[in-house]
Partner chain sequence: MATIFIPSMLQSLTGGAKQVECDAGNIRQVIERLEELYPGIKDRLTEDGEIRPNLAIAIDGDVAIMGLLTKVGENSEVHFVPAIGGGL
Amino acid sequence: MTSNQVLSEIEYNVVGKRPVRPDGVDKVTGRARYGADTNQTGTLQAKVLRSPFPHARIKSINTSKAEAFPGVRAVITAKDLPLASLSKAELGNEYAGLKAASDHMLASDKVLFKGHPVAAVAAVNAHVAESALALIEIEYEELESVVDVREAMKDGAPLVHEDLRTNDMGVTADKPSNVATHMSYSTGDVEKGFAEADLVLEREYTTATVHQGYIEPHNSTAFWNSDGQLNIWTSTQGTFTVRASVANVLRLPVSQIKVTPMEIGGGFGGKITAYLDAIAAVLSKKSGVPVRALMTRSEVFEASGPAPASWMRVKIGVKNNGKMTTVETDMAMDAGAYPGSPVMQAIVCAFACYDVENGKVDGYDVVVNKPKTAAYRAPGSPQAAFAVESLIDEICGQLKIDPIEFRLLNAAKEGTRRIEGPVARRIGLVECLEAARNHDHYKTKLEGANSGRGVACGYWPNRGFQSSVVMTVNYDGVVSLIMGSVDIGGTRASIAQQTAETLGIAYEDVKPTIVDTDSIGYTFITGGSRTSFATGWAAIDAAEDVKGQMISRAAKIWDTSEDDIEYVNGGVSHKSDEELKFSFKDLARQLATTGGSITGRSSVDPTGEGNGYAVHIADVTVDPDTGKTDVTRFTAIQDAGKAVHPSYVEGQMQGGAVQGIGWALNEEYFFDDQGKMMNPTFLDYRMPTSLDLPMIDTVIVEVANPGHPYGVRGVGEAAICPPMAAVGNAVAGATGHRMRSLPITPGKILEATWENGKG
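Present the coordinates for that one chain in the form predicted alone.
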């Protein structure tokens, strides 16, 4: 049984309700069009030849046999990309960035991970394309690879990039390294804090590479028209990001590229990076017709961006009463083949749940021979939470302090300054902890042998960034809402709700549509827990524009000053003549004769996104004979600021919890001693299903975000931060063994049992 609760502060007419989603009918009836459904006239099928080695030098490529194969219309390699004809001198400071982006699309001199694209073929069908791939002759010089972040950081490790030197707090190292960047923040006096502590614990933790696990594989269809216009249809979290990526690699002006978003079958951050779009585009240019590229499931695992593996050292000092005196961490995350892991986010989030005077955080961005890492729902924060919250649980055990009371004693609140500097505005962590303490789950006694209960907190800063919206009032009073934010988790509904609330009209009278990059102003990705906040803000702003224009029309009809008219409850009325009033629809019917349509528009870059906090409670039972862990009860509690559509908020909370449970217990990229992934299928990459899980109870806490008109906070990411630690803490309670490496597999539990002489 699931118990969904909303602890609400403010009630609105539309915001906070649970209307039907606008895209629901098309999706349940199969009419919704996803990326693979794109089929332009004369479309060719593309296949990509990928490296069988995690690290090798490309000595030669011969594509002549593939080009001559019947049915093949185009074959490309890195030589067909602009980088091949541009020198370092011509590109200047752009060279390194363009080389990385171009080589990520199609490797030029070296392959850096198994699955790295080397060549691509466009043919009349997929079977012909696959046959042609087998005819491409490539001579490799295999090189030693490194896939473990700790090994990669050692002196003498195989170098992924011979010319990469560490940027250490702005100072460039004098010799090559796999450590791309070292970053550090501190506050207070860390050593003094440790000296004042009654208890100091220090531990190391590791997590494995994991994938977002979206159901729909990557896809792209491109048509490079003879007039120079490039059209791309793809499933993406950010059409403008795809446009910018392709423009960069192909050296095109962005105005020459139009990206049309298709429906998206899951992303979780993994569909921000553009993998196939430039490849399909160049094949289209060479063949003169549209080209469609689709990844197989194995290609998704081996060649798209997973979340990084990590190594973390955490040290915390506390007084006997549980008050934290100081905190410290070193965190290293693998970036995959190219720099850019989310280690910055990890160190920022690590201690963000706590108000502590002294602290120091250090992060290391490390390249290895794996696919380039990508965002995965609060990138970096789940790993950091696993380490910090696990150590806090161990401290609570030694001090014999209730884990929620410990967290309440140290919880971040309004005015808390984080280690890297920002000061919290009004936040809801304390309210989430109190909701957890008062929940039936926490108050119910844990029963059964080999059972344990774990608690953990999680944090994500949320994001704002740019969004654009245009809305038009039709003559029947229905509002057409056009936006550039791709809908993954219900943002068509949440943005339409904010529009309807602002205009004072029915939700059913707002019709949201997501459009291509030529039809709307720049809009940042759907990610970072930003869309309902930032694009919602743009919709509110555009609705206010509409309201002002509606007042102007009424003033024209009544031949009076606009100052005499007010917009109230979805209509306009004269301030002193109560007989002069129009409902929204009545006034809309007169737009044609008073100046034509009304269009409201807004492009915003809002700040004040508000921080997201979550608290999770997990119960587990561990079989002492097999080491198998079953999650028997789970409750997710989260501050949503204001849940625009509570059902979708609950879905985000439950989805994040389930993904975190999989990360905790099952999921990992498994590599052989050569650095090759051995489990690139859903059969062997073990994601939890409904049969592996209890119902996830949810409690939505609403502490209004002062940075948004309706108090909205992003909710998509904080939910994945606590579950790994909550489950790990529960396993420790059930077995008496603290597991510091994820996933917590049956084998690891049995090994820990045997090592402690209990097997």
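Having gone through the form predicted alone, I am curious about the other one (the form predicted in complex with its partner chain); can you provide its structure?
The text that comes after this line covers the one chain and nothing more.
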């Protein structure tokens, strides 16, 4: 049986190999320091008081009893944030944005979701802080709430924000609504396309609110020194994002804040938003000592940023031969309490796997009384893929066309124009589909009663954004690689590999360090599958800078022109005199006497897209008596462009697939009729365990990205897009029932069976 395959086109010396990660030993011995392991002398512990209501007006807050409680050193509310003393007139256009950001951190006038922070306490230990929370008196006036995305869109729905008006591509509606934004894109002639189709199917789909489920809860330790400098130690996907967000809410110049990244216990997009940092900072300012804030698991569920629930309508027209003529969709996603759901990415990704002449996509960003949603792996795309790929499977069934052949017939390729306009460069979807068709899994006949097989595709653009890298050459020839990208899943290794490859030196001779915001240029988050791609690129650039400087040192030593020297095989040589050559290490030894150490540096902002595509195959069996679905075999295929460290690429593919299986079958926020989450623990929010799963087979396809020196595309996102539809399609095969609402719980399967009189 196959397990992990890599379909490589180009071989390199270091890129594409599987060395042990530099931070590995610290992480298997418990020595690695994560956010909660920060320990500054004299640190106080903070606890946050949160709203018990999904929607209410704050009438009064009295903190005096809490302040008087023994062991309590500081209590804060929104009154302690700069917003409280700034006027609307003073802030002008900035007001709305700052109010949202500041209120999200600590609510001033209204609470918009259960778990919304209202006050915070710093005390000598967490137990004391917790006891003090109970002494804070808050008078609320409860308001009607809305948590369902479609309910929220209706006329007359309770308004989450009284003054929010729909923005329709630059035009603001005149009456308030929960729809923050509407966008629409189209190409070709949709009506004509439907008229030409032999078969037109239209369906509606819904998905539930789910959480990224990282195992490490949010944390932040802050120390606001008496000289005004604010230090923050935290687990985040982006130190510069934390710095910017704290600077905004606290009205500080960015350089007054230093954010030091601790090791991070998973993020998947959920550790980009800064929830605790400003709270810990203000508590530290008030108490004069460092303050550490940690979320409990329930707080993580109720007050960090889950991924949105969605409602989607998809309509597709096809010819009898399987050629798609038109696609159309309306997608609405809940943003949570503040605007900004990923629905616009969803409409961009929805049909990105297909080459269709006519199409129209509409997206609606809707606020509801839930925590503000955050990014979760390929934000927006997994929901869209569930809808589109499920409908395509239904079409394949009606036309009796093999689902892979159907997708090959319609697949996007180089030159395909997407609905929103741009034309695809070299992409690897066709190669992924071919790899799926040729895979042992797909060729093996499905056996056994109540079993089904499903296939689905997924897409994420993988954009670049800014990264900075500095590297210094030590006198022993070891290169210190300094970067600002935090390492969530092995990027120290993958960026060191690209550095070593470019310099022609050994992987072991590159020593990566991740530094704070004072020690490196701006670097965007680790997320969106960008780190190996963009920070890797910065490292390649900085290594080229080093090479140039090595050449000029050799020129000095040999007293010749730089033009006579070339950098080859990890060293420099004279182009015409064979005798004159230096290995990297030998030349490094001479740096001290030829002008000192060499520093290479680079800041990049790649403009191209990585364009990641994935195809998954799922086999399931469904127990007809209980409705329980078991995944019995699963294969994930993905175009990595070039897999820098194949083991970690496989890890991303497997991890994404399993999160997707959880999203498909189990995971969901339950709300009671008041809009309160009923299941904020890992016991009741059921994520897959090792017992629920088979091995996840992988195939890494390598179609080099023309927009990266080693062809890297980025791999973290696309892997979570196909599983929901792949599993749903397999369940349809096993039961004869199409499940159009996630998660596909045993209850829903049994209901469908009974309704059809089959059970």
